[in-house]
Amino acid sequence: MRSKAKTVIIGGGIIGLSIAYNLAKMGEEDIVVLEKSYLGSGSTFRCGSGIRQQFGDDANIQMMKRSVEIWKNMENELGYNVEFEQGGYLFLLYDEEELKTFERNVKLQNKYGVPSRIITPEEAKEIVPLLNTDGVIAAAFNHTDGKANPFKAVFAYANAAKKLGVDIYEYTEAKDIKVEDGKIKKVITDKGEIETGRVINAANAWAPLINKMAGVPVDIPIHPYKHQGIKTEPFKIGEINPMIVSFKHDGVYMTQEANQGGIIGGYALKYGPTYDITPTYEFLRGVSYRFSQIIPALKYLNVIRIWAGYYAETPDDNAAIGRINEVDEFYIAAGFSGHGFMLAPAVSEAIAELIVDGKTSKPLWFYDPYRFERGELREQAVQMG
């Protein structure tokens, strides 16, 4: 392991290796990302897989459209496929007032160029043909929402930095980090010290425990929930192509693979705050459930896997992603509640070009991590599962 680097990142899920991939890309070397188990065994490999940009929010609308862009390309740009799928996000509405949430959320998409809209009953069907629609008074539809495969871009993002010199340590947990006068000497781990000035907080769960050790004096509230998910033995591939959402459900969420065909998903049964993620039969005899009440043809698949994950939850369920003021060159990107695989893109562009040049047009002020100690809490970002 090196003894000297010019910038360490902790936490290799999604959001730290994505930051060390765009910080090296703009010419920052010397970088090192440590991961105290196995690359994305945090949030990253535990998450339902769905990508999408409606939200109720201009900043989240406006990041997700980028971060879509990127995912785009990313297949060019990494040089592996990720198996991005754009077969859209579907919210099944079922009364007036939920309609009028999503009108008006539509309404602000469109605003900034995503092209999600209301469709009927009937229409969704056409997009699932195994849908029960009773009930159903409209949907939300953008068919430029997709999924893509957490493990491939995971190993995409990683590959990619290290051909650009990133060095990654896995299994190398960070024990603290000294400062002196507010500036960052060092980051001592398990299997020795590094000497480094710049320090990016990237473990999302376990931002928290990082925050204290580099004496960050603002209360930043991140804490675990234990989320969990599903997946079934294989259905006929195409079958269900968006990720399908209805709150009416408890939050229910469901998609199917592109390639396997399995069907993944969960609902928002959370329990917490914990770091313990061993699934429950609460959850499993839950979602099989809901997962029948939204597709009736379900009931008869068999789950092959059922696992739990963290979603690291702040206040009003927006990340914190910003510079520390009173640590110089401490860095924060954590706090995602469920968000940062869809974000990662455009979140580690953000945080690369507020280092390297000290600013971007992108609208990180929004998830400024000192909102919560003046009380400015953001408007609730909506969550799956």
Ligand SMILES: Cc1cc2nc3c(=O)[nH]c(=O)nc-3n(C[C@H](O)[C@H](O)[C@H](O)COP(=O)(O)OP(=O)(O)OC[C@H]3O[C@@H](n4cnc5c(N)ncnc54)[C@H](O)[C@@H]3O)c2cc1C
The other form holds:
Amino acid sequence: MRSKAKTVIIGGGIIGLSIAYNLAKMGEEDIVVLEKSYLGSGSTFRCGSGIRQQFGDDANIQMMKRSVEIWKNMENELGYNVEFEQGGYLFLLYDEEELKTFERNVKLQNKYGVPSRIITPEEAKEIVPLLNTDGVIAAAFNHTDGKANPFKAVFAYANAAKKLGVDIYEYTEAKDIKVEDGKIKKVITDKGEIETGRVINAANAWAPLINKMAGVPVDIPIHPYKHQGIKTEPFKIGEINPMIVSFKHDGVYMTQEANQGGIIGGYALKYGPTYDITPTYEFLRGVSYRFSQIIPALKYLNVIRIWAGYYAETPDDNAAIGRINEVDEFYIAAGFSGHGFMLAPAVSEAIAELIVDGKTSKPLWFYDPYRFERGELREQAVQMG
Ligand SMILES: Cc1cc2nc3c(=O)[nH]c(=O)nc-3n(C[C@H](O)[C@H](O)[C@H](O)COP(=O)(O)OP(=O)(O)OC[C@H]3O[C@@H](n4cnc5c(N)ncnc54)[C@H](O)[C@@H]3O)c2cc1C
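Since the structure above is the form predicted on its own, I would like to see how the form predicted in complex with the ligand looks, so please show that one next.
Once more the chain from above appears, this time first in line as the rest of the complex follows.
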């Protein structure tokens, strides 16, 4: 392992790896990524693969619009097919209040050029013929939303970063960070020490531990909650292209894998804060029931896999991203709740711009890590993930 680096990134999930890639792409050298287990082993390999621009606030819509541009071109840029597919996101709406909120959100999304729209239940059924539209009064649909393969996205960013000279150390845990007079001196790992002047905390559910190591004085509340997912045996490919979401059914979401045809998804049942990620029977029963309420044909499918992972949650479910003023050259990009996979391309580009150019035109102010101390939460009318 090298003993010196200009930048040490802690966390080998999609966020840490994409930051490493973007920094190297902008000409930064001497970058190291530390991952205490294997790449993607945190939340990223456990995610539901969804990528949407249908948010209810300006910042997340703009960030996701940029992310989708990058997702679309990722195969070209990183030289690896990440199975990005634009099958859309279809939100099923069951009452007038929900409809009003989504109408408002669609207007905001359209303002930024996201082509979402409100459609009738009949139109929703044209998109997914197997859909049960009982009680559905409308739906919100955006055909440019979609999904990608988290396993392939991690390897795409990792390989592209390595080609640009980034050193990635798996099974290497950051144990401490030495800071003197507000300046970072070194990162101590279980495999040795790395002298460095810059640390990026991309440790997601473990981010508070990294903040503590560096003596970050600001309170950035990020807590790990157990969320789960399932995958079914293959179904006729192409039956469920969009990610279907229903808040009436406790935030159930489901989509079909582009290549293998399994249906994957979950719902908003959560446990915690906890670092326990043992899957539960309560979830298995609950999600199976909700899947078959939305698509009755699914009740005949076998579940072949169930897993759990963390939503690293903040009080407003938006991440903490930015520079920490009290520790020179310490940055954080963590606490992504249920949408860090989709946001990674734009967030990592923004962090790299912030570091290399000293500024970014992307709305990182929204994710200001100091907002919690100021009591400025960014809550949304529709909160998914
Ligand atoms: C069931 C489920 C479904 C989800 N669905 C979606 C979805 O559809 N769309 C979406 O966008 N998001 C989804 N998410 C959320 C998404 O998975 C996360 O937001 C995203 O993966 C965060 O990426 P990350 O790189 O910040 O974190 P992680 O992937 O958790 O990476 C952080 C890494 O840091 C490492 N680390 C921690 N401490 C140390 C240390 N001291 N030294 C070295 N390494 C360390 C960890 O081992 C870990 O690998 C879902 C999550 C779950 C659990």
